[in-house]
Amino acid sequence: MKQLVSSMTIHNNIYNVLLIHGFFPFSSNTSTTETGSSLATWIIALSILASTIMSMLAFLGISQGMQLRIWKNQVESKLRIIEGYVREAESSALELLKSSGARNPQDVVARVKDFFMIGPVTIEPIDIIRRLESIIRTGEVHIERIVKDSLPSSISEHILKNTVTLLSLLNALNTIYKYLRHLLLLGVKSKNAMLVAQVWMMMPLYLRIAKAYREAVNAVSKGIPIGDSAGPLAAYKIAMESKPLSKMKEIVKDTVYGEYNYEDRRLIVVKAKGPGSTVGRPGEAVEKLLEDTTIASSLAAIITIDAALKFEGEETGTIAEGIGVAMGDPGPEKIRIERLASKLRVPLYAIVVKMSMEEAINAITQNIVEGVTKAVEKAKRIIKESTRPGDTIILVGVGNSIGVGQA
């Protein structure tokens, strides 16, 4: 009854406003001439009418349903774009596998496309690093085995690594697409406008990430260095500018090192093995090196160089210097270096080259190359200022070595 009275009151108010301003021909308060000349009055009346209608729609819940449909349509249009990215990545992976002579390429893509890893239990933190490391490495080895078993035995190692990375990009794109679709369908199914609104508001960010992955597919399939190759490239440059004491050789899986003389110091350079797409195992490599007591006893510094995400407004290629281990590792590799440095009381110096997330996984740009050059000069300065002749320094070029070979 209250709703009916409220509705009648609203209609009466509208009627009175229209009658006062002469919108009915039988009104005795105004003339037809005055009605036609009063444009402002029409606008006011129509505004009142529109706001009343909107209030009634909101009161009845109709406007919320309309807004839900609008959000749904807009999210679906963005999802179709991401779905297209997934198909493009899948086509690129299939093309690379076929050109490499893979057996059953469709089966390989299907297996890796929905591959997942379950993280260790965190409620009990004891030994969590080793458990995490075991899961990560098992996953890496498993995917690599799937791809390797499908390719001819004569295939080069860097093609194998690039194919694995390309399939990982496909997996990431597919996960983003399925996650967003899940949230949208769940929100529509449960008529939860807030859930759909959250997806709608986050879509520009997710679309930006998906587009970056899509563009990375092209760089990886061609074996072009990417922004994240800044660390290995810096290691390569400083090795080339130093006097070699030994050739680079593999010390642990996918990771190489070489010894050089720089300003009468023993410089040990560590990087992921190139030119295939891999980040290697830099932490394990440093741990292996320090098993040599002659290196451990004379170690004066550990320097890490890596790519880092810039803040919006910062210029690509700018560098920053700090203390600690510059490494985007989930934990297992980074903590190895931290523990060793703490045990030996050796300072940790970090140098980063700033770039956006898109630039980190796409083809390397001139600004990043210039930043790498600056990072090398910064590393040389740290070596001169913080160590003495006769000391040993370990320099680690952290990042993806795609397109970056050995010195």
Partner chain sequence: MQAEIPLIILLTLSLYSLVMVILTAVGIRSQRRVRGRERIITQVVCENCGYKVTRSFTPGDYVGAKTREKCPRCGSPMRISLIFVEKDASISRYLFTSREPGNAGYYKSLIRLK
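Moving on from the form predicted on its own, please list the structure of the form predicted together with its partner chain.
Since only the chain itself is given, any partners or molecules it might have are not part of what comes next.
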């Protein structure tokens, strides 16, 4: 009450002042010499008018509609940016296809751009891993075949793989764009201000993800290693620093292994086949290696090295060790190693190199490379501490092997 009274008196005072000095715009006795003061009068008058209108609008509930419009406009402007990214990715994919001599690049891009996979039924858990694996692998092989059929047969494998990855980046960007557009239009059509507000609030995060994908397009089209290549890079490094017993060879699709002698132990290094962009099938590779009884009987440890998402505030390239399988796959590959380890009673050691989501899919940075060196040292220490000479150790460099070949 007190506040109201005081505000009223202030208002009265303003009006009095305006009237006394003859500043009020509608009073006729203003002299032309007071141009500066009359400007001030006009500004005050207009602002009083504007605030009156605003308060009336708020009272009538129109301001919420205006807020919705503001949110909508801001979301739309961000969506246009993402749309630009989609177009950029599309033109780089077309360019890459054309430069490798594809027959019908437009058709390939159009097919992969809207490609989707439907996840398995989850209310019936029996066999879910096998069903999931079947869907993932069919999708993988299908896209690869679409691209392969379009390219000349002489094309090298890594260009094929990089093109497939580039197209899946386009697919991801397109999906983000379409999903956000859907939410926005749904919110506007159903006049659901809260839905639009949610999209508006989440927009910076989605924009960050879209930006990361856009940068990844650049790295992948040039064949530069990405942050996720930390695992294969560590595998390459440890292989180079040990005495080779055999050359690296393909064991299952897109996955290679080599045998090395490290401190009188038999070290088997597994990684995705480079330098094309692929994560390979590390789980299946380990399974196949352990079919060999000489390996299975002397196995003392399985070590996995992978890139892992850091928490905000953690430094990129720091490493951590733990127990389990360090692998970011949806499940089918990881579970194979877990099952084998529990069956053979072999410890699972995990080493991770920390990085952000953006860093994981962008060109590998110096910090991550330093992290890889530390991870290799850590792996060597684990081997020396927890195994004896004569033992067999399987070391898996998990991740995308783009730009990382094998010795």
